[in-house]
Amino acid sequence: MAAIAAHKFAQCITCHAWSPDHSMVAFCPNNNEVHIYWLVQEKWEKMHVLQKHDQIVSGIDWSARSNRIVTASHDRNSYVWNLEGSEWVPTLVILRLNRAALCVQWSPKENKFAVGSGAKTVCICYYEQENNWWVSKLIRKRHDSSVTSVAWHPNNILLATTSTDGKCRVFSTFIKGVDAKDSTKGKSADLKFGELVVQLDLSLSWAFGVKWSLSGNTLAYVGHNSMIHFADDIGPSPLAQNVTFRDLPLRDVLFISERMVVGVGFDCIPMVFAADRRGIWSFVRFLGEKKTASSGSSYGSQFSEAFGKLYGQSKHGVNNDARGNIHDNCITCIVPLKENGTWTRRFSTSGLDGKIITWDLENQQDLSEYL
């Protein structure tokens, strides 16, 4: 098993984000809350709990450097939550938003963070020393829907972001004053603030999660089809790849190496894909899992282990446990699990049934090749 740790906190989870040491979680348990635990003698006790949002809160991302938590929230309100002496302080953002925000998530240079939401626009807010605030700069008229999911290239002026329009899109958020130009940066840095870079259009329904490579030389995003989509060459002619798989939809990915690649979802255990020495990607196995699938089963008969893992049953004498699944709902979230601001082998995930589980790769075996 992959799974190393295992804590059930609430009934469904919307996200949830680590402290920088990994000694406190915070995650909303599906209300306008939240929850920060810490980790005390191998068990967690609830520490504080943030109130300030009228609605339930979509978005969580606590910075490594600074120690600061950043929510969004249904409300259309984003704050910034600082911790003086013993308790969080928020300060409000001020994102000029019609609609709900559905997702946030710190710059890598923790300068800036990106929120996105269901009016079809994407806030890129950095603080204003003079004034002592946090404003944003909204990305317009380019999603056709509601922005699901945000990522930072490495560069930290380049972002990508998914929609329920079906697409994937990246941006330049090179903000005067606030980035610095860089001639490491390349291109990126003369792009003016808004710039679409590329149009993704892999996906034929809703896009959700999507993140960076390591180094920023590969973006994947995953969509409501029941496909991954990997491209390389960022601009405007992309190499792309799509992997069709025949189980549930992934929710979210996260990149463990230039090679693999962690996608979760609504088949409640995380899939592993991988790209072999040609740079063509493919689906290797679930984590956690007993038994892999026949690969002799037809097309119908996985068509109906499907449609009866989503209503909760089993049929044609598939066992819903088969994989040794530890969640037992919809992941909704992955997050990595950095030391010292490195990426290492071990992630989190979470979901509607409430549990956050952390995993290790370390010890894996048949995907060291990969790492």
Given for the second form:
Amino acid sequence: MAAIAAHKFAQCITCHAWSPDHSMVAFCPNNNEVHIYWLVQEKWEKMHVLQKHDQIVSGIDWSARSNRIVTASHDRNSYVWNLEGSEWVPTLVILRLNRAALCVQWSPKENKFAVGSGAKTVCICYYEQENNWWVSKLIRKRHDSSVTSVAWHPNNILLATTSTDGKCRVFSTFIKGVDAKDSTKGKSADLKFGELVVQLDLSLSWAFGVKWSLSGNTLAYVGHNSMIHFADDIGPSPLAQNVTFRDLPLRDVLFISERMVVGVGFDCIPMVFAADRRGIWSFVRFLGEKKTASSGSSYGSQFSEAFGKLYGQSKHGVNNDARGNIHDNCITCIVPLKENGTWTRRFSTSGLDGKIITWDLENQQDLSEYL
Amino acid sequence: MAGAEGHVEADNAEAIITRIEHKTRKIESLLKQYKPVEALKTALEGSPPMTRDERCKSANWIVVHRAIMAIKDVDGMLSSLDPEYYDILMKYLYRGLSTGDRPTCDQCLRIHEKLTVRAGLGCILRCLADTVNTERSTGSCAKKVGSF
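Please move on to the form predicted together with its partner chain, as the form predicted alone is already shown.
Below is the entire complex, every chain and molecule, led by the chain shown above.
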């Protein structure tokens, strides 16, 4: 099995993030709190509850080197949490939004973070030493709808966004005084803050879940029309590929290697996509058994299951446990498990069923050629 | 500026109409030779017409409709139809269902069932999510298409 561990933490999880050493996991149980659990003798125990937001927490990111947590919420604010002694101390970041914040991500150097919002804007936040204050700088124009996902290029300057206007865009986030001129290599050095590098117009419907490959050469994002899009050579003339698949749409993606992507979404089971020697992407397979949902009887059971969930019937809970290490509902979040800042073949997923499942692709023989 | 654009669009529409007329003749002759699958392939070729012009869309729909209604062996048709046409066919099936015409709906549902088994739910989602080439959303999407 590709799934190596699974635990049901809550009724529903909006997003999750791991501590640098993976001993702790932070997630939002679909309310205004962030819960931090840690593994004690094979059992998950609640360690901290971060309470400061007023509404659902839509994004969490835990920085690997500086050990800080950033959260974004529908209450239009962000908090940066620092561990002081045994307490997580919040610092309010005023994003200056008039709509919900939807996603958040630390930059690779951890000196900036990006927040996507329902106000058709992206906030780039950075720390101002003299004021002891996180400043939010907005990319206001360009987006025609909510920003559903943000992803940092490894060079710490370029930021990719997806939006419900169906487009994927790449911006420069160069901030004077934060980003040193010499650290920006090549083309991205001359770009001003908020400058649009490229706009990809591949999806005819909402776009979600954008990610860069490890080298930053390839970009992948998904649309709500059961398609996944890949773009190489991000710049004036990107090379784009669309891959259609026969199942329900994806919500988020993750590069495992330069030639392999895992997508998660409404089909409740991760899908593997890979590029062949010529660089042509295609669907490879599901990770694990797919639920059989084609016969009439199983539609019936899905219905009763849905009702069971609605009325909190316990016997269905037992049913779910028997299914083991798979999600029972839409997967909304996929997070890489990095070791010492480098990528591995492991990742974790969370979704509307409240489970966090850890996956390892190390022993998947048929996929090893793409790793 | 906008006027010039409209002019180009009109010219384009004329060309498309001519092409569709040509297609109609070809399909009629294929149907006479009892080659309904070939007829459907011909009808779907060059679809969607990639235009906002309702006249073109309707004209193309009439051709595709003619070919769809001539299909008797659905399984045989689907196995000889190239999968790249599945998405387009699905869009026309929904257009057929939206007419409310009894024989058309019967035929479209019959094909829809078999097509879904082959092409999966993704095919339906792509059809529902396509706001450019389907009839429903022309109003709201006219602006969007204009910028392409």
